[in-house]
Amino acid sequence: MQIHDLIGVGFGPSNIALAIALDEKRHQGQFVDALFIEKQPGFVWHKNMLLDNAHMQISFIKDLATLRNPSSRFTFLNYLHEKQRLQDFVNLKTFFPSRHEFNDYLGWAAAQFEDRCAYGEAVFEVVPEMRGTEVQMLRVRSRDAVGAVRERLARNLVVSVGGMPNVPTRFQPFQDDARVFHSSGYLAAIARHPKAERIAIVGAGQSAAEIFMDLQSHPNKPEVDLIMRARSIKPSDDSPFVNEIFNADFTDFVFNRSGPERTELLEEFWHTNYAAPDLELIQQIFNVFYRQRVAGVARHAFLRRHEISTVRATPDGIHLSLHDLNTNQRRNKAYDAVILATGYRRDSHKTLLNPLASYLGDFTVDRNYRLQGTPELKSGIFLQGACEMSHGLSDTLLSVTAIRSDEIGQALLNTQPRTTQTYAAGRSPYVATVL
């Protein structure tokens, strides 16, 4: 069985950026035998939120490589150059490409590493490979589309599985009901309800706002209620001084604070990343409701300061008991579909690594995103996108992806003994044997 220096779980933007960083280190004479395992059959990024009019909330300069190496061939600008669209993009006079275009950029980058990624396999477990009392390696177990289990050995692991849909407690008993679904599955799910006339969107963030605008122009012209506990939709603060919290060097500042200070920072800047749509999008929503007032037709409703107290499913709809916190009145409404734009959880790595839990303590990470294990754990386990509490709000965003990938790559090279037998045999250090 081939032993890889590194196995990466997931091949989304974070691990693509890591593959790029390792590739560029390879050209500098530093080799890491890396294999990535991705559960999807091919690359796609948030495929069910690729709405026609959606654009990035982050500058294209914060791509997979630019902030680490502006001369990299994997920058967004080089992607535009190779696609022969660079001059036309310049004429758009924007830093914020469409989400469709950025997805195409990510797919273009991922395609250059297809020989280093095993697609269509879901990693479900990582178990210790013991040598005496020490965990010398990790056995990574994955399952393909037909249920076949594969095992691979790695000296190090990088877990980059993204967020899992956050389903509020009241809706958890209805996760098998096709009429209740998370925003992460929006396009596929709404296509199964082409005749839905009454739709509820629960949430106050960018996804909720984008879905509302998509549905209000839907050919079926459904009635859409936007339900949230907040008093209003608050715009994201992208002013220059506030945006400094997403700079790579701010990661050091956050990491070096005490626990209470980190919590205070996260609370202070929470609305820069959560429940904070673009101002332009908020203005569009306001315009929709204003036009309704002009026309005297209340097709949609903005139910602010409303809590959902109970949920009930019947053949004629999903019934929500709504409590108006402003008036203290209660009422029931039935919907043909309920969309949960309620964010994501970032703790699924703990389930994946559960067989190693006795070596990982409280899952604390060091500055280079490596889990701090017991002395018996010799393998390095790194997390991408699950370190917000220790590294700051930028951790789940593209803002630090390029820099973080370099930090993890360098940590691997600094701590991992190099092996040469694969290279001496004349094989590429990146050729990954699928076992």
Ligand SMILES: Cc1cc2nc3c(=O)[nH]c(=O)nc-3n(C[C@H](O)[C@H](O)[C@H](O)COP(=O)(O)OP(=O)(O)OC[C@H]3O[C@@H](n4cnc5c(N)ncnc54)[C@H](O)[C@@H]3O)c2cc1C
Contents of the next structure:
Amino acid sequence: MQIHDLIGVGFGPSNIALAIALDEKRHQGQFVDALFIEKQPGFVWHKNMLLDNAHMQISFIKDLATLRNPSSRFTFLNYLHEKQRLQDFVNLKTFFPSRHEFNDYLGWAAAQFEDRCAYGEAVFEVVPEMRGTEVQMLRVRSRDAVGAVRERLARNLVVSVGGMPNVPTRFQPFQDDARVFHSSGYLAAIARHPKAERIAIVGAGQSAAEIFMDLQSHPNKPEVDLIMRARSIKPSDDSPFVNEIFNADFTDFVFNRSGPERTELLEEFWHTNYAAPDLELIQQIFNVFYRQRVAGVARHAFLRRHEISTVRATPDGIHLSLHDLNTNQRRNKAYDAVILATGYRRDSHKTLLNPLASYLGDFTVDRNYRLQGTPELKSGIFLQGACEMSHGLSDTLLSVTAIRSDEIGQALLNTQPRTTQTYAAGRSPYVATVL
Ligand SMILES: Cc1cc2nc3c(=O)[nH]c(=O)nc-3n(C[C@H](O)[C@H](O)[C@H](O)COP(=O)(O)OP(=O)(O)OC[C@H]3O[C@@H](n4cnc5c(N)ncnc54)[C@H](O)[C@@H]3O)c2cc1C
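Could the form predicted together with this ligand be shown next, to go alongside the form predicted on its own?
Following is the full complex, with the preceding chain placed first.
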């Protein structure tokens, strides 16, 4: 069985950026034999949230490569150039391409690593490969769409699996009910309810706001209630001094603080990323409610300061018992569909790595995103997108992707001088070790 220097779990932006960074290192004569495993059948970026009017919430300059290497061939600008849209894009006068276009850019970059990615396989566990008392390697087990299990060996692992839908406790018993679904599955799920007339959206963030506006153009013209505990929808603050927290050097600043200081920083800037839609979107939503007041038809409701105390499913709808925290009144409302725009969890690496838990302690990472293990653990295990508590709010976003992938790539090369081969640029990058 071939042993890879590195297996990357997931092939979203984080690991595509890593593939690019490693490709650049290969051209500098440093080779890491990397294979990525992606559960989707092909690349697509948050496919069920590729809404018609959605655009990026970050400058295209924070693409997969530019901040590390503006002359990389994997920049968004080079993508535009190759697609012959560079001049037209200039005339758009925006830093924020549509999400559709950025998805196309990411897919264009991913396609250049087709030979290094196994699509259609979900990694379900990583087990230690022992030599005596030492974990010398990692056995990565994945399952394809028909249930067949595959195993591969790696000296190092990078887990970049993104977020998993966060489903509030009250809704967990209804996960098999097609009328209750998370925003991450929105487009596919709403297509299964073309006749839904009463829809609830739970949440106050960007996804909730985008879905509310998307439903405005739904042919069925549903009544949509926006339900949130917050007093108001607050905009994300992307003003320049605040935005500095997403600069790459801020990662060092956060990492070098004490635990309580990091928590304080996260709390202070939490609203830059969470429960904070774009101002423009908030204005559009306000306009919808204003126009319905002019028309005198209360089609949609803005249920702020509302808590959902119970959920019940019957053939005629999903019944929510709503507690108005302002007036302390309670009422029940039935919906044909309930959309949970309730964010994402970032802990699924712990499930994948559970067989290694005794070597990993409390899953602390070092500055280069490497999990700190016991001395027996010889393999490097790195995390992308799950280090917000130690590295700051940029960790789950695209902000530092180009820089972080280089830091991890360099750490990989430093970690494995014996097994990661160096060869003269232009010569064959063949590295095969037989177990
Ligand atoms: C709707 C939406 C819009 C966003 N817009 C922006 C934005 O404009 N700007 C910004 O900075 N950030 C945005 N984000 C944040 C987002 O996290 C990052 O943009 C980016 O997707 C992070 O890349 P990633 O590769 O770490 O994670 P992901 O993009 O989530 O990719 C993870 C990949 O791993 C795969 N995977 C998961 N589990 C397994 C497994 N067990 N085995 C194999 N493969 C697996 C998934 O299929 C997926 O392809 C947005 C997030 C969402 C949900």
